[in-house]
Each structure stands twice: as structure tokens, then as C-alpha cells.
Amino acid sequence: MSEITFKEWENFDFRVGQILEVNDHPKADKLYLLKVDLSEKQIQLVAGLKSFYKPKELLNQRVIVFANLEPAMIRGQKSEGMILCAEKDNIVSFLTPEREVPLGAKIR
């Protein structure tokens, strides 16, 4: 694992969303199409969850969104961010707030 400087840490900008839609990658058998919300804005990210989730467990998910993350063309599907997930054994857990806190809240 390699070391970061506190000064490259201050610039990853993590955000608390919330999931509002799922959809179907229509070009890719393992991909979801996702709508979160930031608070100031929506964003869509790509997201590999589909062998993990069903689209009614992720709807109104709250989760921990890499929100400055350069925008991808994911199977010719713009993806803004990434949602952060931990992953052992091929259980998938999104990382959550233990309190509510409000959308678009960053994470420090």
C-alpha cells in the first residue's frame, strides 16, 4: 500500500448521496446507470453492482459518493464519480454515515 501526503488527502472530496434511480447499463450485462443526489446537484455514476444488488435495495441508499473524481465514459455512459464500497469474499458493503447527516455533507 503506497503513502499519500496529507495535502493530496485534503483534495479527495467524498460526499454524502443518496440514491434516487437505477437503471440498466444498456451496453453492459454487470453494470447499473445510477442518479444520486448531492444536495447542489445530481450526478450519474457507473457502478458494478449489479451481481450485488437488486435496483430496489439500492434505491434511497445512502452512500459515501467520490465526488471530484474526472468524469469517465464508462460503455458510452458518462460516470461523474464513484460510490464507495468496501468488498471481501464477494460481499459488497456501501461505507454510510452512523448518524443522519445531510445530503451533499463532505466527508472529512
Contents of the next structure:
There are 2 protein chains.
Amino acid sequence: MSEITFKEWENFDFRVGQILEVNDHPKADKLYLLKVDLSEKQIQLVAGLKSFYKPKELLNQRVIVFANLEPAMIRGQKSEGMILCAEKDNIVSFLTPEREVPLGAKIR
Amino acid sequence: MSEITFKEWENFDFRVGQILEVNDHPKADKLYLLKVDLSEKQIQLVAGLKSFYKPKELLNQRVIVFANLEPAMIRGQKSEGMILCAEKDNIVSFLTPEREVPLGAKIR
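Form predicted in complex with another copy of the chain structure, per the form predicted alone context:
All chains and molecules follow, beginning with the one already shown.
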């Protein structure tokens, strides 16, 4: 992959958020509708995590949110960001801060 | 901050890595020289984590590496990426996968 400059990276807004609600997407079997608290605001996300996590495994967890991703409508539901996950060999894990950091903390 | 398209995001290469070595930067009090295993390759990073982590707190940890950041020379040492950390109110934490995922796993 081509290299990215530090200046380009600075345009990205990744934040520590907390999952407040986990609901089934009404029109897609593999998707959740999540409500996530970013401290400054709460957002709704559509996340393809249903095959990998039960709702109770996500609820209240601290996650990393790509907060200035262009919003999209996914099967009729607004998605205002993305939860960063690691994936290899069909194993999927969300990312989390190793220490307790305040909600809304910026990723640098 | 302005919005980022999903297509722009796809140019970024973030990987799960493991810290193999932690050494003092020979010319900078607050910097470590880290050796990180990304599975496909091992890289050297300069990281400003010395005020926040002891070497033993970093050694062998799984971290998230910005792997295609433009390499830089930092005080005479090559830095081939960046370890993603959350920061707020002077609390700093590296990010880690919540589950065991294979080394080199890509962040999506």
C-alpha cells in the first residue's frame, strides 16, 4: 500500500466511545444498530458484528470510533461512523484502550 | 473536522503488532525505540511513551500499528510507523484488540 503522510493522518478523527445500546437492524440479519457515546455527542452506527459478538458482549464496552467518516444510510438506517475492529482468519475483535481513559479521548 | 470518505480510509494500513523490544532512544529522554512484529515483517518505531509506560508494561503487548505511515528519522533513528494511543487529560493508553487475534490482523 502507498504511504500516508502525517498531515493526512491528522485529518482523521478517531475517538474512544462507549456502546450504550445494541439493537438488531430491522432490515438486515447480520447488522446491529448501535448507540455510542462519544462524550461530546451520541451517535448511531450500523455495525456488521452480529456474527461475532452477542449484544451483551458489546454493551457498555469501550470501543474506538472512526468519528468523522462520511455518514451513510445502510439499509435505511443512518450510520454516523465505524467501530474499528481487527480481523484475520475470520476472527474479529473490536479494539479497546488498554487503560481506563476518559470517554471522547482522541486517538493519536 | 471535515468528513473522510470510506475510499480514503481504505488507503490506511493499520495492523495488530506485538512489541518485541523496548529500548531507550539514545538521543531523546522521552522516547523509546521499539521493535514490533507485524507477522509479515518486523519494524522499528520511535514512540513518545516513556512518560506513560515502563518498558515491562509494553514488552510483548499487542498494539495497533499505523503500518503505512511515511517513515521518518526522529533524532537520528528510523521510525517506520506509529502506535495508536488514546489521550485525554494527560492520560495515555495504547489500544489493543479485546480478543486474541492473529498477529498482522488488519484493522477494518
